[in-house]
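One chain is shown next in structure tokens, namely the form predicted alone.
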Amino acid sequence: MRFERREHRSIALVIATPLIAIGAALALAGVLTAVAGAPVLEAYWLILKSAFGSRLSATETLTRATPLILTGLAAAVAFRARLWNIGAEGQLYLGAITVAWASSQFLGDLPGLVQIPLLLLLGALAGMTLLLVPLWMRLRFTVDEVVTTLLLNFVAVLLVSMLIDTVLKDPMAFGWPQSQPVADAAMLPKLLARSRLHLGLGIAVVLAIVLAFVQSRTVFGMQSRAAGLNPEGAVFAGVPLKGTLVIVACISGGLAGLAGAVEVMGVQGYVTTELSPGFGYSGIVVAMLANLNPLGVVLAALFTATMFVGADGMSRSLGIPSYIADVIVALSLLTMLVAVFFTQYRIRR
């Protein structure tokens, strides 16, 4: 028996693959689910109310997913182009302060239509520039980027804490650290009133949509994607290599940071240590869900952000820990790397 490369790959097969792994995965945590006690079916449908069960439910189910849907694109981008980026937590975290730092010590008093887009432009610049330093350093001494960029998410987070507790700290928060608040002006316009879902969710569709475009499209586009399919092959076809993996960081960085950026300007309003629960781990695991495919990211991270909102409320009526969030959508990276590797491979006796 041995394993044979797949010539070509209906599309039907592409579609497929990410839904079989979500099916496995839920069959799979199902199994931990019965045995902690708790009805199965019912288990996933007070999932699926809780998510979208009611007005309140189904808006904080979207806005959780506008970070993921930036995270996700910033991985998607990234890995394309075979540029291990796993530090989009740290890219998100500093493009988050950057923004709570310029609203509140220089740009506060510019209006909302000029300071909105300034931050947001600062929050990506900020995520760019923390991925173009790996980049550097794996371009000039070939030094590994997974680890390069791992690492810096721990700095950031340190940066960070550092700041929010010295030069930045809010001196109304009591003594808790946490920064000082952006700019009433610099909120993001809410899209339904007397709700947190706020007009990132749109800014993280639209840039799915371009995304989509430019990789299926473009000439950079077809760069990118011959950049992670063989690096030497595209270089003999005469792509600049170093320069498209360049502009790929711009954009993967900056979409990580611009979800940090988003995310005070959208929810919280300043920044604490606590402003991110993984969602730049989070975004690999909605990439690969995605297949790489910036649309797919949108459903994928639809799709996770369900699992987290809806696991609390299920817990609640169950009684089983909300961590089973955590193990579906695990299962479901895992699933879905098996279901890949299977749509490029065929078993061959």
Given for the second form:
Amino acid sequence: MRFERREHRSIALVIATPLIAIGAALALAGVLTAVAGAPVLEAYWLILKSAFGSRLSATETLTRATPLILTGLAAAVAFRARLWNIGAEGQLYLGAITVAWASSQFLGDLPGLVQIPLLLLLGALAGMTLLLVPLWMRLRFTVDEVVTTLLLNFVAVLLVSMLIDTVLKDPMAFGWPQSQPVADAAMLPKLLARSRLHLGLGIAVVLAIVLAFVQSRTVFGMQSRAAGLNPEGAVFAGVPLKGTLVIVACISGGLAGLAGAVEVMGVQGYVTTELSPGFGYSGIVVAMLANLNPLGVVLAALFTATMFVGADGMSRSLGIPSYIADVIVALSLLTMLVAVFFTQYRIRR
Amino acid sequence: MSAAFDIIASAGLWAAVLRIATPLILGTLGALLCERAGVLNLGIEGIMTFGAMIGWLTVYNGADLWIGFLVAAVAGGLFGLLHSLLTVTLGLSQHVSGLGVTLFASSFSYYVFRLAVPVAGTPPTITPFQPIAIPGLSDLPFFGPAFFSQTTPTYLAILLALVLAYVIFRTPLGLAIRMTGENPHAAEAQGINPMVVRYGAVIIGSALMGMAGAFLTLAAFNSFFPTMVQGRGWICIALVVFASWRPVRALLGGLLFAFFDGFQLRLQTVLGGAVPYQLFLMIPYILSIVALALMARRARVPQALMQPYRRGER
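Now that the form predicted alone has been shown, please provide the structure of the form predicted together with its partner chain.
All chains and molecules follow, beginning with the one already shown.
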């Protein structure tokens, strides 16, 4: 058995790939649900119902998708240039704590119209900074950024844990380690009354559209793809490799930092170490499911959020551990990898 | 300063160092074996989590401790098989496949654990491995309690480092593994099947990672809880570079690392309150990053690491 590269990929196949992958992941996870003694179809029906069955649940799913779009974009932009940023989780936390710090300590009195953009910028800058360190180590010492970004996730969460336990601790939180809240003026406007859905979703979708344009229609987009596909060839063709990677890192880290900022300013209002249930890691899956396409990221984030929100509801009715959502999401990454492979190769005996 | 000296002079520290080092040594050896054959295995964090869970669950259901250890190794091997299918047969990106394996293995662990053990106030426990005093040597002052009263898996891990060093550098099998990691085409010209070598190395390496995880629940602690691996897998990946892909240096690296970890744990109790404990907890991760920066340039990376091998394709 050998694999042969396909000369031509039909558009229909490329679009069908993530659907096939998700179908396969759901089928595999269905086996696990069945083993746990639950009716599989009912379980999936309950997931859908819990994620979209009411106004409340639908807005909740969209709220959950918001940071996933941003971390998904962060991964997609970086992976396109073969910059393996696995540190979105840490960058998210650093963005979040920077926002809480700035708003509670010295920007709190500014009106929202000034304060909000300023805070978003600071959050993005914080995420950026945390990714520039591993990039510098890669360029200076040839250290694989996968490991350094992963390790920095732990450092970042510990740093946040330390700050909300000491200098940024909220004295009104009955001893719980949580940061002082951001000012009321810093909270993002709601998109819908009586819901948690906030402007962050709009910001995330607009950024996805902007990135789609940048990736496909600008010189920088072309250079970053070239840097990923063939670094040596790119240099030969006159692409400034280091400069391109630095910009990619700024965008990627910035998006992840923004995810944290938006989550604090849109939903929580303060930071705890439970702010993110792995948004950074799920962002990797989101990016891969979208085949690194920024617009696809929005849809993939919606799917992932549906699984997480839906599984919570399903878990309450059927007693299946809600970890099934994590299993489905992880499996869909693996099935997507295989599915993409078979759009590029065919089996030849 | 004298506080630091007191800590270093206590036998308790050194006993803890060996205990902390064991999962790092096993995990690093596993990752090293995979990489020597040319496959980066970022599944390690998830495989360790699964090994910790399944080893514990096996013993919790009444099996012998060693059976638990074995089940964890076999489960690790199965995840290795999955990683091989993706990266060796299909030649997919080793980075992304490995992360996929980690995400799947860890979420699958939590799912199985929650299914088997419903939420309880205190996590259920097992009776873990007890320290075995080596006759004669364990009676030595200081050295006895420090180095010769460990659990059997710790002795096993040290022995495995030496065995692996022998296999890799002194046997035809080791030569085949190294050739496959350096230049699979040359290996094939010598009649070696690089695919088979890579499959074997990744499966055995992943089995070691499963054992590394099982040590956490069967010897270091006595219960399982989610996120207990705490990035130890990633630290092992860093230690492989620090050890320049050499098993004996992996052993020493694991010990050195565990020394700093054990030292900071004890320093925490001495300085408790004055310095936030999170600063101490950061030390292992920061040390790994520093170690990478120091060694990455000097280390000789297996030349075909992360390069998929397809017959007849260059």
